[in-house]
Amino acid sequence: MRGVIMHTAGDVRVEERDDPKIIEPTDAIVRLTATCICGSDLWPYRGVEPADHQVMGHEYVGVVEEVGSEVRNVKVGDFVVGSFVISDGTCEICRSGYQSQCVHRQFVSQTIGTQAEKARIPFADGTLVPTPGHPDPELIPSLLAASDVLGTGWFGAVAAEAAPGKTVAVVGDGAVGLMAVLAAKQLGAERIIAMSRHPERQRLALEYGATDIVEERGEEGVAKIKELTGGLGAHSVVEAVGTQESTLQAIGATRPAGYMGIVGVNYEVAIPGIQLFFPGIHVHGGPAPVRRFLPDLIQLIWERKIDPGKVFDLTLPLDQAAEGYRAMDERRAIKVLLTV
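If we take the form predicted alone, what would you give as the structure of this chain on its own?
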């Protein structure tokens, strides 16, 4: 099969890889229908994470081709959406709703790589969710978004306690940030402030439910949030970038005793504890337990109540994955869908 390999930073190639095979009785083989490039894939692309002939990709939808003898919840022929973290679904941590912290977790990006034509999915029953039927083609981008960015943005909003009557601020206008805006709207937030400098991303944020756009960053951005919220800051803030600047901006934008959801993958971010301690800010986040939310998100998409697929603004064939990486790295695209 063909699959994306990152030889080293900036060097992405589509090469022949071995077809996946059933190894454990809990495995499933999925022929992928669509996959995509994530903002977190840019960390190794830019050299922040090491990359040495690394398989790439962790978002995926497709049709089950084969299942192991112990798989019960999915069957051959099912169209499935999978989480970006492998989880058994049965351990104590999974049962508490944090499948991304499963005792048997594997990150799909590190061990499987779904920017490819097929994938072996371990613990299929705990990781994959079948859709009610085979989707219409126009639903596939939205179902693909549910595999990571929609679920991650949703978790960010949940972690930040977005709810009716609340003001939610979202730091970051990438795919996850835009999905956090969508989630905050669905969760009933009264006011949603999207921090963005890019007209196309602003337009999509407004379409997804943002009531205000703040273009300022850093201390100026914090000051603007406070100006909009009577000097207090937002009840709920989603940090969806992962840089030092964005994290401090998110902390500053959160009102005393407010809630901050951290879902941006962060590197070398140092948080002065005093900035959390005296304001009494609640902080929650990490790798999103997407599997917890998948059944409900799939149903919302299936009933056409939400359309997260609009976050894909560039579609390319798998063979042109390198161009997709360049487009996202240069911010010419919010998120790139790869057809398989």
The other form holds:
Protein chains: 2
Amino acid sequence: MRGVIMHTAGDVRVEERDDPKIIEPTDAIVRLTATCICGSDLWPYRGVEPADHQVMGHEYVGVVEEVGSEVRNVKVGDFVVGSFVISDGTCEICRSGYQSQCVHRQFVSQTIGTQAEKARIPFADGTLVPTPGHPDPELIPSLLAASDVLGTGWFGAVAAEAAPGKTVAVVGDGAVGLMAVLAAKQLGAERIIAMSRHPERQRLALEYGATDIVEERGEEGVAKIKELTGGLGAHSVVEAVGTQESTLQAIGATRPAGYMGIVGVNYEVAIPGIQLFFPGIHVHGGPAPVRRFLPDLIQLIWERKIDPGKVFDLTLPLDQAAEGYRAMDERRAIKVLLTV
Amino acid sequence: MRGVIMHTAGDVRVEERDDPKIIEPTDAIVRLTATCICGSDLWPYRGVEPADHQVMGHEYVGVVEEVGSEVRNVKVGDFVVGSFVISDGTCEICRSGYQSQCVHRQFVSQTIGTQAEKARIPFADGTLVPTPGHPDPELIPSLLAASDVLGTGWFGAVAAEAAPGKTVAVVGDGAVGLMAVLAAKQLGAERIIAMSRHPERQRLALEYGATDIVEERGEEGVAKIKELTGGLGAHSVVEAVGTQESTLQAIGATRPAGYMGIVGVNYEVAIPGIQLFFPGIHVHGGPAPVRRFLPDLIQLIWERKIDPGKVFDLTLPLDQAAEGYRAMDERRAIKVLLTV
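The structure above corresponds to the form predicted alone; please give the structure of the form predicted in complex with a further copy of the same chain next.
Then the entire complex follows, led off by the chain already shown.
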């Protein structure tokens, strides 16, 4: 089969790879319908993380082609959406709703590599969710978004306790930040402040439910959020960038004893203890337990109540993956969908 | 009246100070029955924080001697317990249960200074809670503990989501750590692991409800907690020390997606973002909203269901405050009560 290999930073190729095979009785083989490029794929692409002939991609939807003897919840022919983290679905941590922290967790990224024609998905019962039927083609981008970027933005809003009566601020206007805006709206937030300076992304944020746009960043951004919230700060802040500056901006924008949801962080972020402590902020985040949200998200998409697929502003065939990486690296595209 | 003045680091004296007077109509003057020395009073005592002829003390119980014209909930003659943070009780943040984050908050420490015969308490209605009657003398230490150290340990356990079925680990065997053990027990925790190497404090921890003692610290301490919890870590961890080492120990001891309650932090603590992010830990803490818990804590003490007063292992008259500071500095005493 064909699949993406990142030879070195900046060098992405679509090459012939071995077809995946069932190894464990809990595996499934999925023939992918669509996959995409994630902001996190740019880390090795830009040389921030190592890149050495690795497979790429962790978002995926497709049709089950084969299942192991112990797979019960998905069957051959099902159209499925999968989480970007493999989870057994049965351990104590999975049962607590944190499948992304499963004792058997495996990140699909750079191990399975779903920028390809097919993928072997371990713990299929704990990782995949079948859709109610085969989807109309126009639903494919939204279902694919549920696999990571929607689930991650949703988790950010849930971790920040977005709810009716609340003011939610979202730091970051990438795909995840935009999905956090959508999630905050669905969760009933009263006011949603998108922090963005890009006209195109501001437009999408407003379409997804943002009530206010703040262009300022850093301390000026914090001051603006306070100005909009009676001097207190937002009840809920989603941090969807992951740099030191954006993290401090998110902390500063959170009201005393408010909630901050973190869905991005890089290795250099160090949070000054007193900046969490003295304002008594709640902090929660991490790799999103997408699997927890998938059944509800699929339902919302199926009923056409949400349209997260709009974050894909460039669609290319898998063979042109290299151009997709370039477009995202140069910020010509928010997010690139690859058809298989 | 007499009151403690810290002239410089290590130089504590009891001297004549002006009697407090009603300034605002929301003030109350309280004649103190007992006060005490807090671990945080040792920071200026040891020169870690500035010390320059300042008043000291922030824990207090006593009898209301005078009230301003707008005070409604306490009256002259009431025996009261007060929080170590002044709160108006009416602002949006107070109403959310975080009186320690009140928009009018004032730390009693080093401003009002309750190591004295009397104190002026601003926002008396929002800060003080009257007891059901004048207490028996043997209840005084426990009521005094509610003013800070019990309320703070309790908040740590609440922030860490201590509850039935949970395993709670407490990092720190000072008065606050011991109170967190007591709180975890009251909140119904199934297993309570006290991290302590001091036989005397271990004994008190066991008396307050600890089921296990771990003497190891740092990475060894983390390994021991994991060993005791099926490799996962504790559901709930209370950080009651506040150093970089103890903070990392607490993070490491928390299971994936578990809860860490922080009730102490020094200015040097920097939390690596990825250490919170990848295990998806919930973090919450700060100066405790003692006022939220006071009514319930007073009731538990009044009914003799808890005996937090045992953390005071040395009682001295106010005039001997300097000896009290020495005893705590040299760790000869866990916590010193000063009778007035």
